[in-house]
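Let's start with one chain on its own, the form predicted on its own, as structure tokens.
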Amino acid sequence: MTRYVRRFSRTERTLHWANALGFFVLLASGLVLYLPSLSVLVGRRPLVKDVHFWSGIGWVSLLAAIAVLGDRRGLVRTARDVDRFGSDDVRFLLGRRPAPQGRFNAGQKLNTVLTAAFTLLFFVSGMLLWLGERDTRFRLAGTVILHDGLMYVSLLLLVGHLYLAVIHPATRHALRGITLGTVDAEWAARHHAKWTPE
């Protein structure tokens, strides 16, 4: 009989899925604005711009609300887990064995840090673009390049994340953790040997 251990709290899972939902809405509306063929197909550019802007505001507001109203102590523990980067993490990224990992492996830590940084950069650059359309003092050189560049890098990270979460046989078991909160205890022991579940 399979034994499961808790890996992610309800707050962590809610934060993950709120981030995913917001990102997909922003990606879809952003691509309509960015790609001329989609822009022509959809039309209503001013409406799509409004959807994109207000979705961005809603995305960041929702993430902040979950962080404030959810299990703050648990999120601080998670931040500490992600922040600890040791020699085993370096070996893991270099593909060397043995490289036992904690609750998050080095790739997950890197993805979490990049996601948080990109969220902030998307928000700041998006606000500058929006304000720049209303007041030329906010038109800064490179803002469009930053916003578009973040989109390209985020797309690459998303493809890699989805591949590991849904397709790759060794890691797709982790998907249960972010949906239901628990993972197979044997899988956890193999892939996260330094982690001691509660």
Contents of the next structure:
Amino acid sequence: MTRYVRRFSRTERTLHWANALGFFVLLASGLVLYLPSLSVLVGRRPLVKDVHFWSGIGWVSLLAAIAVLGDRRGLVRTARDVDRFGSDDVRFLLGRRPAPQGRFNAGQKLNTVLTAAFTLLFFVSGMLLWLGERDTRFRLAGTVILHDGLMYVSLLLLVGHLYLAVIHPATRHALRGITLGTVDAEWAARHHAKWTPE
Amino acid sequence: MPDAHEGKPVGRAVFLTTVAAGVTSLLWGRGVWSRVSSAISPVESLVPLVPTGGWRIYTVSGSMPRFDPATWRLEVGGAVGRPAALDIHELRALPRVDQVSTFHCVTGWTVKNVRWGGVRIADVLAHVQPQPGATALRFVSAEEPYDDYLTMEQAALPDVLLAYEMDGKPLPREHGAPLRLVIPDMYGYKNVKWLKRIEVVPKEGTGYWEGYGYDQDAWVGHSNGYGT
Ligand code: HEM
Ligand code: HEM
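Got the form predicted on its own; could you also share the form predicted in complex with the partner chain?
Expanding to the full complex; the earlier chain stays at the top.
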């Protein structure tokens, strides 16, 4: 019989799916603002702009609220895990094996760190775009380029992320962890040898 | 259980570096981007670097005007001796000018080497006998309530035109079909799309974006908080 171990707390799963939902809404509305063919098809730019901006505000507020109201201690512990890179992590990134990994492998740690940094930068550049339309003191020549660049880089990360999460046979079992919270103990031992689930 | 503090704090270093690079790019990003895109621009026309050709379609109302050649007219009126209404054929019968110029948007994006075809404003005004005291023109868009103004001198700059063609094709709907103002030295908001009326006026009024605090004289690089 398969034995399951807990991988993600309720707070972590809520945070992940709130983040994903917000990201997809912002991506879709952002593309309507960005791609001429979609702008023409959808029209109503003032409405789409409002939807995009207020979704961004809602997204960031929701993430902050989940972090504050949820299991803060657990999140801090996770953040510490994500922060630390040992010699096996370097081996892992260089493609050397064996490279036994902790609760998160080095790629997942980088993905988490970059996702967090991009969220902050999306927020900063988005606020500047919004404020700049209202007051020229907030208008900087590089804001649109940063906001667009973040979208391209995030999309690249996301394609890799979705491939590993839903398609790649060896890793897609992780989907169970991020939805139900638990994963097969043997799978965890194989992929995260240095991790001792609680 | 392995020590939770094993290894180095690489995560926070990557985080802070990424945020710092992103925030400072607000200042250097545009310069680098324009150098990169001009370095590859010979290829870019074949394989566009970004899927949009660089354009964003800005509108201020819920729907985009639709051009019907049977009913569309460019009205030219105001302080004139003889108001006129030109249909698209009459407009196309005026002396044609072609030019290649760069389009700058005040939000920070630029489209290089746009090929415009159209007519000079002077050739249109010749039909209506503007009154001597008039110093400005009002350009009214079919997209309500969009309008903007140029002084007579600005409208007479050698690369200002009323464009009915873009990149070798009739002006597409999203770029202002059938006629838009093109003034390359000023930001996009002065380049009124979906023109339906030009009025000769005694002096400049407050255009749509000027009403939101944008500069009356929208010189590229020297207005709206840039280059000051
Ligand atoms: C807190 C988060 C965000 C805020 C406050 C925000 C805000 C804005 C604002 C104010 C604009 C300008 C709209 C205009 O005037 O045309 C904009 C444009 C855009 N946003 Fe966001 N945004 C956020 C996150 C995102 C995310 C996560 C994505 C994509 C994954 C995204 C994609 C875009 C795109 C593609 C554009 C069009 C830019 C262009 O015209 O080149 N945004 N955003
Ligand atoms: C339908 C869409 C998505 C699916 C199916 C999905 C799936 C997953 C799975 C299975 C995990 C857990 C991996 C593990 O066991 O450690 C995970 C983690 C994560 N997800 Fe997603 N995700 C989605 C959307 C997103 C989006 C849009 C983002 C960010 C923009 C994102 C960012 C992350 C991050 C940062 C982690 C933790 C580190 C990592 O595993 O790479 N996810 N996701």
